[in-house]
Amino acid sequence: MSQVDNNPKNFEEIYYDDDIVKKFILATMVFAGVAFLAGLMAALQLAYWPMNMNMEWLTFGRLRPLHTNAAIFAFAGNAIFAGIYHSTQRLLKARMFSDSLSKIHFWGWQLIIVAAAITLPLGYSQAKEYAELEWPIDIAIAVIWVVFAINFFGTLWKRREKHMYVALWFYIATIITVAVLHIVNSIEIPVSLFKSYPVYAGIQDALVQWWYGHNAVAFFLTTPFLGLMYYYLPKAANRPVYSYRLSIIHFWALVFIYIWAGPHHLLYTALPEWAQTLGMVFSVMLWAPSWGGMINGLLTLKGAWHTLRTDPIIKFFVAALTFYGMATFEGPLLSIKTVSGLAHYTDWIVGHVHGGALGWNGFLTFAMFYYLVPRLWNTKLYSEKLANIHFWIGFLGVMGYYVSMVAAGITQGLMWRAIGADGKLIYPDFVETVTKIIPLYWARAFSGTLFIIGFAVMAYNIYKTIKAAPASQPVAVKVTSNMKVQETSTETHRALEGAATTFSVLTLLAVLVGSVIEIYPTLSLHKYVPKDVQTVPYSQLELAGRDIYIREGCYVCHSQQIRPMAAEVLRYGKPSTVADSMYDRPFQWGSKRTGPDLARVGKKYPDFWHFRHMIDPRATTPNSIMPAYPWLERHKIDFVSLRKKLSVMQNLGVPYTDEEVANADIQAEKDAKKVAAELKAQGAPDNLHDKEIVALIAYLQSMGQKEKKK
């Protein structure tokens, strides 16, 4: 039987910094609204193309990166920080290491979000999914993340509780791994204040990007939320975590295996076969630890299931864990080559991602906030009835979204690959596969609206709760020091939980092993290019056009990677090779086909067709849902920057001669006049020789034309 320590000398009064937690909660609520509304707008643009409104800053190609960055880094990011700052202080029985660092972290992160909200609609983008932000913002992210890390590990250093609870393990893995991912993936050479080129090219860039992209999901949208689950679910249910041993297996298996799985985003591409197989195998292995975590969470409620009927917080937690289980079952399934062959590039992937983002990250955040807000503001939740209404509206919204997108994705995949008895495509017109799923796009928009209505109900509930709260006063918490760790023969992991430095180093090693083995062999890019093949770099004008293509976000709807499948070869041409993209910075293989693949579109259509297609897509493709780009006929080409761009590319290994660099602007102007003259001869307006549409056409006509035999 344990004895209660009543000796006042063994107690110490401390004041937790809950003000920073409140700030992050309120920021989460504000930016959640922005992220959700941007997502709804993007969904409506796909269902009804006039919603692009011919506005340069609100086209789907620019809005979609804004939506994803707002959802991941503004909504989920602020939610993570709120939960970590609150739970860490209580788990370690210590105030955060530095109030000043906490404030710098908060305001620095919000400024980064605002910078992203300004630059992405303006077209300042690296065109790398979840890593679109340009180099000055990348540096700011690294600095603020270091501030956060110092604050967290400083608190670990001065802790009064020696034992590190399971939630802290996941926080440590998050902070360390996100730093590694961001720094490695963001190595780029600046061209100007808001333009840079990555040091990686082609398959290197693709592999590093999806090593980052997959593990941004793993270590920004999974591990920190698992840590929050391990802390707040037992608190809300007033039950201990079901299995300590299972939490150990869950953590170490997840951290070690997840980092290897990135290449499953690149199946059937020009990536070497060994890397694709490696990614697939480790992705399938993820089933076990992921479901171990879900089971551990759900069984924590053993003996408290009766609360599921009445407590909205428990409803949200259970739904979040269920969606986590669904997403972590479906993810490995989609990484199997035969399934990926059907699903990749389709809306099934969109449904999968949103099932996790809205169902897992969203619902867990809502559960955490419903738990936290009344306690932080020392009051009761304004209305449990409204919280229950929020749950059911939000649940219907997530399910409607997921089902509509999976149905759309399977429809797309089957239509794309359908070949008749005559050996020809049954649906050769790509736009036919788009029009078939427009009703499902409307269903997606309706479901997203339901989710937003549920969130609005929550925002009102939280507002009324805070408004009714009494004036808050700092409250001292009495804590005791517990700097001893009990180690038994059955729980040797307990000793490691008392050694924060050793634990952190081992976590870093677990992450680095897979990363190095996965990435290092591809750094010698040229060994994957046949010796009898020569790839010609982009001309000066083509490079200018490529940067315009990137600015407009064309990569979010078009891939540039033809897979070695019969239907794709019939539709697009021969499969893509390593040589095709060996000078591409950034790579443009894409992850979604709302429009057709463009890898070999060069010379397929006359210049004037491309002109009409960009200015008014319906002029060439009546049922197209693509936005119009009339400003390309008005904006002038930035010839002046081309010398600097080619110089950077030359330094990165692209075989431009010194003469080509020195005369970049002059040669580009000459080439532009030739294209403009050809356009005029075909019926286009006069005086296009210095307009962006000419550069873009030059780039489009170069696709698939760069590989030559020596």
The other form holds:
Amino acid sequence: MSQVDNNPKNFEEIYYDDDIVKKFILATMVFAGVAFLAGLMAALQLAYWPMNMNMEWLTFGRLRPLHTNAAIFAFAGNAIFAGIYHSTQRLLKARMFSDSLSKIHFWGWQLIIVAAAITLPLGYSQAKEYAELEWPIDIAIAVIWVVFAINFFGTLWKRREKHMYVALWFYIATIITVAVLHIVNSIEIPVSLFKSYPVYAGIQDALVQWWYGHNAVAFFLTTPFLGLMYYYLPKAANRPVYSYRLSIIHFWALVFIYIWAGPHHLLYTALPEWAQTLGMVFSVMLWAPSWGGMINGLLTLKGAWHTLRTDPIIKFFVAALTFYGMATFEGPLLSIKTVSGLAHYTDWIVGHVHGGALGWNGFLTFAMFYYLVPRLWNTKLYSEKLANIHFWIGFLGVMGYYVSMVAAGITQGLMWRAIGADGKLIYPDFVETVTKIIPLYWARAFSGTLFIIGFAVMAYNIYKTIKAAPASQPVAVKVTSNMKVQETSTETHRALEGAATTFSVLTLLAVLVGSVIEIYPTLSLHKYVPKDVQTVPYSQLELAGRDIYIREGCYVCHSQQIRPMAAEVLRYGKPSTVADSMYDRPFQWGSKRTGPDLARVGKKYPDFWHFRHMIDPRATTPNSIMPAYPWLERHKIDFVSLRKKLSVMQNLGVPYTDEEVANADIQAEKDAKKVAAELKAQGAPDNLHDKEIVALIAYLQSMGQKEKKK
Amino acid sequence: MSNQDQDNLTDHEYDGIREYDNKLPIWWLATFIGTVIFAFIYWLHYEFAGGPDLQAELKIEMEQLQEKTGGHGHDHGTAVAVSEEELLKLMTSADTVSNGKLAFTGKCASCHGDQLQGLIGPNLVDEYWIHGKGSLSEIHTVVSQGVPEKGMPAWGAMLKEDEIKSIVAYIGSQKGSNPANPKAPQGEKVVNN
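Could you give the coordinates for the form predicted together with the partner chain, as opposed to the form predicted on its own above?
After this comes the whole thing, all chains and molecules, with the earlier chain placed first.
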């Protein structure tokens, strides 16, 4: 309560743990640099493919997951932790529950990031977007997240402020939901130390993955940042929050509705249509609750708009909220079926996420850091002018990025679907639709560079600020506890804000409703497969090839899901079915078509075409931007692990016979010899019989060929 | 701060942060309720009131396409019969042949070699033919319909009829060109064509 208790007996002197906040800030700065540079490199590779320097570790398929994981978990993650550790202690008038847990959280998280930075370039990947990390790292993430949760809820438990401010509601939603999402999406069976297969297959895996993927955006990049906004914006502007009522309504609406929206990533796919419809309508309903956050932020500045001209921190906040508003208007729009029909698989989506990631998460983090660093280090910002320069360069960067990618996406979408008066595709050559947008890829890379230059200016500014700071001692703060004060409010929500456990349980229930309703029915996948259709599981060699496809990250450029639209049927063949991917662990439907869909590429070309194309795509397709994969001609197939792989698959319900499992490696070697002999007859070099290229070709040739009528 | 503002101020205070309790902006509330109503109606329409499913929508689209192509199938190329004379005549047009060469280099050379010498697909300028006896109209048929199971695409679905004809004219014009490094013969030898 606002009244200050002047009875000296009730004062307590405590110390906030600001050391941990400083650590997270510095880690954020380091990993932001890594994430942004990896992104720039990936952008340059699409404009000019040799930028991968022909090194397998840096090819686009491995670099893009590194970039996305670094941006989400290393940059945004550390930024969230910095802000949460700082604001939670103050909002609860309590030091963090345990310094040791804080340290374990910090160092554990950084270790996870380092492990990711090593394993992803090496190709250890589950090939599920933003969930690429292999099972040992998945476990580590779960453990560290629980450490964080204990530390946070422990602090709630020993708080001295009875009522929880809206920022804390958002933190609670984040911690609970991310734990649920991560654990459910990561249920997988290990094959070896760095290889596993998910328990879900095909449409199940797709649904669970995008329930996770979409809500990673919701509960890792939205709710925690809204929480941070609710603390740092009123602090920086020194203004009361606009509407408490709005906070309540938009918080619960967001938490309840967001979780349903995942299937909007799967419109027009083989996912059962009732789930697609739910995904779309819940996304549309998200528009207002999302804007609730923006309005509450922007209107908080009512009466303080003049500071927008003078204070770079306010500039960053206003821009961040505006980008948030843009992205959360665009999101529901993109979820509308017909809009998705045009925009899905294109670079428009890439533009959309970067409006959010650079504009909202980036700028909000920058605002928070410009506010925090001088206060934590007990000094003044080295240069306001540099902060202003950062703002304008960064702003141009985000805008340039967004505009170029939306233009590229709409161009792609229109070219893919263009059908002439003669009923034929106007651009049957996929690569035409690629070369058309290369100039926009350059524009994107240039804009990204601007954003990075802005960030470098900030890094310098912060470095100079910290360097000039006096050696500071922790300062004691005087706090009083109101925990023993009787609840006087007759309003239910006000009372709920004082009951942390009930509040947390309700939040959990709110996210579980949508999750269970959508996921539970698809767990019995077989009821969606027509009775007269039988799908043959991958042969041993094809499975080996599929794991190479997964390792190389082909899914970041290729989809495997033909949508039921005339233009797609003309270009790729009949629409994908539930049965097509029923043994796919993980599903590889993909989300972006930098290259053409591959769901039915099997038997489209002779083996030798694939050989030449994989070794050097330009040999068959001039102007292709696909990376070359010459090492596939050198690396040997891992035959030995096949028995184990098949037996895991068998345990998961794939109908392999015991004999097929027992002879997995022998059979694969036989098949590989056949493919190699055929390749040789067509003109390929000798001695390919144990090389990875053979397994990959076997897999590619099997795609879309697995369906048998009973 | 105006008085109006003061009235709205709640008694909450957290680390110096205060909260107003302003009313929900009316346009915001209207948007929210509007989307909820839309969502409900949309859901009812597609899940219960018999709104078309994706397969039904596709069927309509494909029928419209069918009308455009005049009832011909599209995934196996249009098998319009072309007379040998017409193609032979095209062979004499330098423009057509050079257009054909351009198209061949872009679409066919990756498999048949840029000198037509054969690479992944067969040599197209030797005396051996897998399909037919190497007449221009037969070549036209193979190119249009393809041999999908052998990896020769059906170009009828992808290229304009004029383009296909010009490519065929170009192939005809290269007959007997004896390129370097020819691919070993495939198919039957055709004498006296």
